[in-house]
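What follows is one chain in structure tokens, specifically the form predicted on its own.
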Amino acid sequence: MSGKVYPILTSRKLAGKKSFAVLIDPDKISPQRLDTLIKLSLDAKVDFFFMGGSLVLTNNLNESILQIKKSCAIPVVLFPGNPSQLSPHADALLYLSLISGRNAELLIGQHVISAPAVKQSGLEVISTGYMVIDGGAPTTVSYISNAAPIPADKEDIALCTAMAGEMLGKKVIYMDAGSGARMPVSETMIRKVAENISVPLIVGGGIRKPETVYRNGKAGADVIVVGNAIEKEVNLIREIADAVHSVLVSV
């Protein structure tokens, strides 16, 4: 199951370089806005796409990769909400296990009932570090997992919980705020985490401006997320990926 999806992301990481990942939700996207989405990723040089949601409600998952798929190169990376998100068609799934919460179900169960479905997938799996943060709004993600956000003051508990994860083998550390997010990850948060793990960190959720994501770039996340504001706003990719990749670290 090795790939190219993780080698780019650890290579870009080790060249200080930050990533700019769109997410899309198959059941909010027609064909035709995809397509216009596409086209103004590939002009912007977005990095990856990130495809998923809490709950897929449609058949719309592989057509959409398929339909990215047959126009450009940037790789597809699944964001599932659940096991049964899965395509072939993809480059690569985050195979996420809730580090910060206590529903076991989330750790390993669900996991161990999509083990041969992921294994005969073929797909890339990168092993994911899952961390709901509060952002400031009950979201879909905290409903569904049941289980409480890790309070947005409390660095010393995501920085405890990101170590335990890469401590765990946990191949990235992704911090999301949620879908429908007030307020994104602190840049306080995100520096703490960053400066204590050597793996990939991703931070998503609520997030909404280039002035945030340049911010959040600069105090250590390697790949910023962004969604719901694209899904209001597709121009704003161009603004967000020139933010992203604005960021200049030293190695």
The other form holds:
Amino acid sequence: MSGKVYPILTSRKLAGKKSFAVLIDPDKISPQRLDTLIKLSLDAKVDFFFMGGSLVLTNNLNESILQIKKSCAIPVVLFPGNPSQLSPHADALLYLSLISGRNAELLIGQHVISAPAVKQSGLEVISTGYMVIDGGAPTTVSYISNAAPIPADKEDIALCTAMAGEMLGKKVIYMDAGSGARMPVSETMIRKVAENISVPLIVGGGIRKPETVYRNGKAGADVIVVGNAIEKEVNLIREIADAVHSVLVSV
Ligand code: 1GP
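I would like to compare: after the form predicted on its own, may I see the structure of the form predicted together with SN-glycerol-1-phosphate (1GP)?
What follows is the whole complex; the chain from before opens it.
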């Protein structure tokens, strides 16, 4: 289904504007804390909420999204750890194919199973080439996916993987060092990939500082995702949003 989120992503990219996505794990947030997070996000002009986690053990996904929808118009994008994490209340779904791995289940198998439910949900589906990059520690995503991440210093592998993803029709490329990664994706890798693809590039995993965010944006990331660091210190939202939005690129 078409929708509004992809046009926002592409028009912001065309205008040289960088976007900030706050990742919310519905397992880890109480309604009170979510309220605070929404207020701070509105104030800081956060561009997107990404919702999901590798596991999602509770049933809070729908409730959390409805709580967001009641209080603001920031688009909610599902970033699911598995195909059961669907909610018709979200604005869009990153339909992830793990193109960095060689696990057929995560490349196509789970999609075959989830396709009818995804279609029925009416969600805007954004076909996503998902690349896990080694972040210096085994993260949940690398364990669950049972697929080796791309080594952090192998920029050429990342580049060719992203190019292949784009040519196979992926609408966005997401480079993820994994939640809580020790080392975020390097600027060298981001730059190399960004210079060679034209679809929006999402980068996340282990990003904790506004300086990193700024440099990632300068290197070519179009959307920067932060989860863990904000879970620990919600007031970081403002500093990180300002850093993302201060990146100026000529287009
Ligand atoms: C993980 O890209 C996201 O999939 C965000 O990672 O939680 O480390 O910010 P963090």
